[in-house]
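One chain comes next, on its own, written as structure tokens: the form predicted on its own.
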Amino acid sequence: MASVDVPVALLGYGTVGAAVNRLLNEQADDIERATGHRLRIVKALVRDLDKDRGFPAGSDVLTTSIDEILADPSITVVAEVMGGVEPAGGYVLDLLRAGKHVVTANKQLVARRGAELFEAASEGGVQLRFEASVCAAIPVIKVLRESLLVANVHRVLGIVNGTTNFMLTQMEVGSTYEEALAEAQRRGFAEADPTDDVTGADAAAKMAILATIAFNSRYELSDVDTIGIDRIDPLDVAAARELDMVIRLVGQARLVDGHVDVRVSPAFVDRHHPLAAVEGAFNAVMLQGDAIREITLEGPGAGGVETASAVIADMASVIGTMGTGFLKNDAVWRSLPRLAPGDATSPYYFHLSVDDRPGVLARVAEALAENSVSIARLRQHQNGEGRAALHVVTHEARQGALHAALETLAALDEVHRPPLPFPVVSDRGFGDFEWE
């Protein structure tokens, strides 16, 4: 059979439009044995026709117009990956509603448009992908609206952060977290403003996209409950080796009797769960559901070369799926309303530090108990000035109840910092754990 040209466009040609238009000339031959389509990029759309470039774009290839985009009629796929939400987001209403397919890399525009370019999708008759927004070259986007379409996921968890996982990493064997953070941009895996990652933001727009489409109702940024990395003291990376435990940022979307539950933040992860085992810049997902039990997803979860596979392998699927009428609606079809922040269950760990005297301990018993929080396990620590660290893993807690009784602890002489709760992450029972 005769190969099928087919000239695609891009917005933006920085590391991963340089890595697309790459991977297209060097594997080509493959992609079109594969799908019997040679992919070309005739287009792409920069700011400065000057700059210095990975990868050569071609003659005539580069454009600062999104007219000769938008105008040309042999181009029906075009590749965002320009970043950031404007003026990429009305780049990209205006392909879609121009009956123009678009696969975007940008978590940011989908998290916080998804409804507004999905209408403009549906009415474009075209479809909008989105693979590489979330966890690059992992294929969950896929996995969650193809493969698992009648499994009835209620649980999506995961690491989906790679920048945040090999900075806990480094701090796990010694590293402060300003040196794991200058590490982490010396090798390229943080930006020179690292905010989005530290924060949070990063994986609450990935997970903003996951539980919209685990269960096929909108979620967006503000309503991820977020904490970032940078609040973790070097005691509480201590205390997690010690009571055979690991340091994650854990992104966790929940469906809990009809109410959906999204956040993000460091947890606590037994050392026996397959979280824990995560290291470096990867990411996994795991996903739980009636027809599936679990299903893990795990590998490089950013990069320009791995983004750009995730591009790739989408737009192959939009043409390979041209005029079926596949995938064009969005995946939202009901509104289901979010779980009140405190409802949220779950075992946490807290440390204070406080006055080593008599009594004292009764007392942070008395306030959880008054909260109803009972304590699962408790390691105390004299540091030679006075003070003891009490470090707590709770049995499963309403959050509401755990910051009530935190609080009633804050406001006592006796306790010198305000304590801050990491949920623990762990699939066996706390009769199991080797620690006292």
Ligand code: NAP
Second form
Amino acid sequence: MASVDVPVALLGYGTVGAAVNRLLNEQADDIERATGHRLRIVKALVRDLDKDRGFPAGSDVLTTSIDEILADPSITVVAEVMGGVEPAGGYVLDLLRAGKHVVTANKQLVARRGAELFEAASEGGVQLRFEASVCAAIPVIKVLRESLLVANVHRVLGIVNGTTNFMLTQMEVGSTYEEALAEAQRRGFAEADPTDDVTGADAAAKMAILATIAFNSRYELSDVDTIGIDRIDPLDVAAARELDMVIRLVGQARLVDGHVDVRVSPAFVDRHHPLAAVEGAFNAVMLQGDAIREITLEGPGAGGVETASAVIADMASVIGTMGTGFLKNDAVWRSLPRLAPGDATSPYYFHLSVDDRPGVLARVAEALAENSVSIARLRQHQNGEGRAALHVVTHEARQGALHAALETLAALDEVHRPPLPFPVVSDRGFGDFEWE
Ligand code: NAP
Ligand code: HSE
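Based on the form predicted on its own presented above, generate the structure block for the form predicted in complex with the ligand.
What follows is the whole complex; the chain from before opens it.
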């Protein structure tokens, strides 16, 4: 097969961009043998031409002008690896409208402006691919869209942020929150501004994308009910250990009676559940569907080379299927209603700081019982200053009912600080826990 030289461009030449160039150079022969194409980066958009780069871009490759890429007819495929919603969003729209295929690693862009971008791609007769935007090296988009085309997926459960998973596992072995975050930034897992990682916004964007393609109904970032790891109390970490669980930032998208529910929050995960074994910057996504029962994909969820491998695979897919791709750009063909937030159900963990005196436990039990919330497990620790910490695990409860009970509890004089509930993830019945 005659080899074809394909000039490509990058928007961004940071952690991911430099890794894309390095892999394209180091594995050029393998890519050529597999696809018949030799991908060559001819332009890369940056802000600062003088910055030191991990892998040099080559002479005349770096530019600060998007017009050099837009106006170059030899560039037909562009990878957006710069991040942010603007100016990245405007650049991607202009590229699609100019008839250039785009591959993006930018989950915030796809989760906020997907409708507009996919429409522009379809109108321009070009492809917009986004594998690297969710879970870096794990090929979950391709699996959901192509391999599971008729699997009727109704639940996606996963750990989809590498930074926070790395931080939580470091904190389990004694690192402070600040030390763990600094190390995640040093290793290139964290976003340029790690606020998106720790507040759950990064995971929420990925869950919005996964829900959209799993259920073929648009779900945007603002639709995702999100709590980040910045809300975790050290008391919760200690309680999880005692309850034979670990804390993980878990995303869940469910189709319940034709209604969609998508949420991200720290969860208490049973140590025997597969998600508890996911450590460091690894991610895992469990897909449940009628035809497949359950498929779990696990692998590196962040990092330059890990993300670059997905970017390059998308570029190769675009080049190999130009004009022949069997998928429409936009996975959306219906509009499903959202599940009312209060109707979502889960077992929950919460802790209460209460006065340690007669009758307090009875009041707590009464508030829960009045809202039909049943206690599965209860632990109490004295703090020696006339107060006690109550750690409560409930049976499956409606979120609305739990919140009503917690509001009643927060209003009691004997309860200090409003409690924050976390979902519990477990495949075992509570009777199977070896709690004494
Ligand atoms: P990064 O290291 O901060 O690199 C960003 C690059 O974009 C830099 O080269 C920067 O230029 C350039 N850039 C940013 N704003 C620009 C602007 N307004 N005009 C021109 N150039 C601009 O970020 P990254 O870690 O590579 O991440 C890039 C994208 O990949 C993000 O969307 C991120 O969410 C996604 N992603 C990252 C990972 C990961 O593990 N790092 C994993 C999956 C997905 P300068 O170098 O001149 O500053
Ligand atoms: N900051 C992201 C993470 C990068 O830690 O998962 C991968 O999207």
